[in-house]
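As a starting point, one isolated chain is supplied in structure tokens, in the form predicted on its own.
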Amino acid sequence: MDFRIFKQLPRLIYGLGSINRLPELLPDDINKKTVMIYDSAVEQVVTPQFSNSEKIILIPYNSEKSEPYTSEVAEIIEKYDDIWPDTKAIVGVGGGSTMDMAKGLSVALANGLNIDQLQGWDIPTKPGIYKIGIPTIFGSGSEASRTAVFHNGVKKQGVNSDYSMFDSIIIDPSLSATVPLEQKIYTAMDCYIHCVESLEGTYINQIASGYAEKALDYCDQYFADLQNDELIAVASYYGGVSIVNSEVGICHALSYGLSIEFGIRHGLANCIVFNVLEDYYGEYCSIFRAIIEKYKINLPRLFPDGIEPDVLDRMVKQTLLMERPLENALGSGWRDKLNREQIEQIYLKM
């Protein structure tokens, strides 16, 4: 298997209290502003220190109504269109969907095109507007990977090109301190399943498998008892850089169809998918079951009656629109292992 080049951020800020030190990141054009996107849930921790700033234009964003859709890029851009030409860099504070619309606002601006346009691999032509990326919940890896995730109406692709990744990030565990519980887990869930599907899968390589593995280990401890947030927001670090660097699976691909469909969040959905899985990831699905059990988490059961013919068909379509990581987790030749009536059976177990 040919590789990319190894993809990693240039520059990173850790610590507690670091979303203090921003000023650091940014580029040093004083006769431009920062556009600063943040998670209305967070607004606390963004408007103290950030509002009184001549130089630090807010937006907020509700992440909490549905993961992000690309009509509401194209929305914040004609909504903001007079600040555009003078701003010179992004930052997005908050959640992976929040991270993911400041990525695409970035990329969408450099490009001239609608965020639907640049869907698929290495679509972009010119970097995006410099960016920055702070997130307040940790395990989806948006703040390391290349990249961000939109629903077009009719299905639900990633933005995926070298242009789509952060230049900077800040990680800051201390900004998740008022996460919810179960917010909480679901997130970091979703760090432990990628991990999961890079070590399982056939991309992966000697590098991406050190990242993958350490964050596994970190997310061990941290699932112990939960009071340690700097162990689950390294690893969401590492879980990304490892997940640029190879792929994810299964799971992945089955999740966005629930997404899709039911407007499932995404570490919700790969926590309901994972749960069935135990034929592929085996021991991996028994840990999470356990993990689960221990902090009385119920996953939903979505289907018991079944599910209508139309939804399920759609829900496949989906699933098989996910080429790579399907490949990813059965080879070169998944579509031989893996029809659509092992899908549908996969979904109704759910």
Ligand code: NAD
Second form
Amino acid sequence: MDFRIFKQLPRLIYGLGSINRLPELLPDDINKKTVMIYDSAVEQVVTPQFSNSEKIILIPYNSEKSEPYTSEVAEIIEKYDDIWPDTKAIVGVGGGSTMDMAKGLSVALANGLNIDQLQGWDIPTKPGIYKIGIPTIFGSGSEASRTAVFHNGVKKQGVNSDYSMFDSIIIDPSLSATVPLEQKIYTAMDCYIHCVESLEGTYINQIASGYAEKALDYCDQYFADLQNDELIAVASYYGGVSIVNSEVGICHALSYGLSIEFGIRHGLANCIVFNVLEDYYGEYCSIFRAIIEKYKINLPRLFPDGIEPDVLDRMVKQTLLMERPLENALGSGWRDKLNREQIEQIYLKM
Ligand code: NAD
Ligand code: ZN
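One more: the block was the form predicted on its own; return the form predicted in complex with the ligand.
Full assembly next; the chain just shown is listed first.
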């Protein structure tokens, strides 16, 4: 199998308090400004530090209400219409939602297209505006990945491109101190699941497995007591690198159905799905359940009374859109191994 060209993040600053080193990563152009889009939940970290700089324009982003929508990218572009020509860098400070928003703004602006025209694989033709990612909750791996994921009301899909990768990132493990416990676990489990899907997939290779194995080791240590955010901060990044060089799998393909239909957030949606994937991910599911039970997380039972046929149909369609994850999980003949009825049966277990 030919693997895609391995693109790696060119620059990374790591360490507790390293968000203060942002100026070291900014392009030199003194006549231009930096736009920082930050999750409103980290206002206390961002505003004291950056609001006094004339060269940084702050845009708060409310990620609590939903995962990012393509329409929000268009709204932000329009609202700040006058600043883009003088923007030298876009910085995303937050979880996967906010980092994806920063990536989306960068590629949409540079390509002169709406972001929904760029959803799919390798559609952008121009590199985006210089972009920097600073995760404040760890697990999504968006800081390392070549995708920026958006809902458009009908489907949830990534803009998958080398141009949607960050040019630099800062991994500052102190930034997640304020994340509530359950959310921390859901997002950290996203990392765990990325690694399992990478390792168990048919696209696996020595580069991806090295990163995924080390990330799983860090996840194990992290989940032992949830004390050391450095472990999950690095695991998230390694998990993301692993996915860049392999793919996610069945859990992600099914979880998008839950997000699109019920607005269930990515980390939780993945946990609900992974919990019923024993047939595919075996022992990894038992380990997952032991951690969930240890921290007394009650995963909701979604469909004790079945699922409306039209809802089920839309979820199955969303799942089947995820061709690459399904091919990674089951091989090139995946359509013979996972048909509509089988997907429905998995949803009905949730
Ligand atoms: P998120 O960005 O959706 O944030 C989850 C919640 O945590 C939000 O309410 C947010 O306000 C809060 N939060 C973030 N940082 C905080 C902090 N320091 N203190 C307190 N609260 C904080 O969560 P996520 O799990 O990181 O990302 C999920 C999103 O990322 C989904 O939209 C998913 O589709 C996307 N995603 C993208 C990739 C990728 O490679 N691009 C990978 C996985 C997931
Ligand atoms: Zn994920």
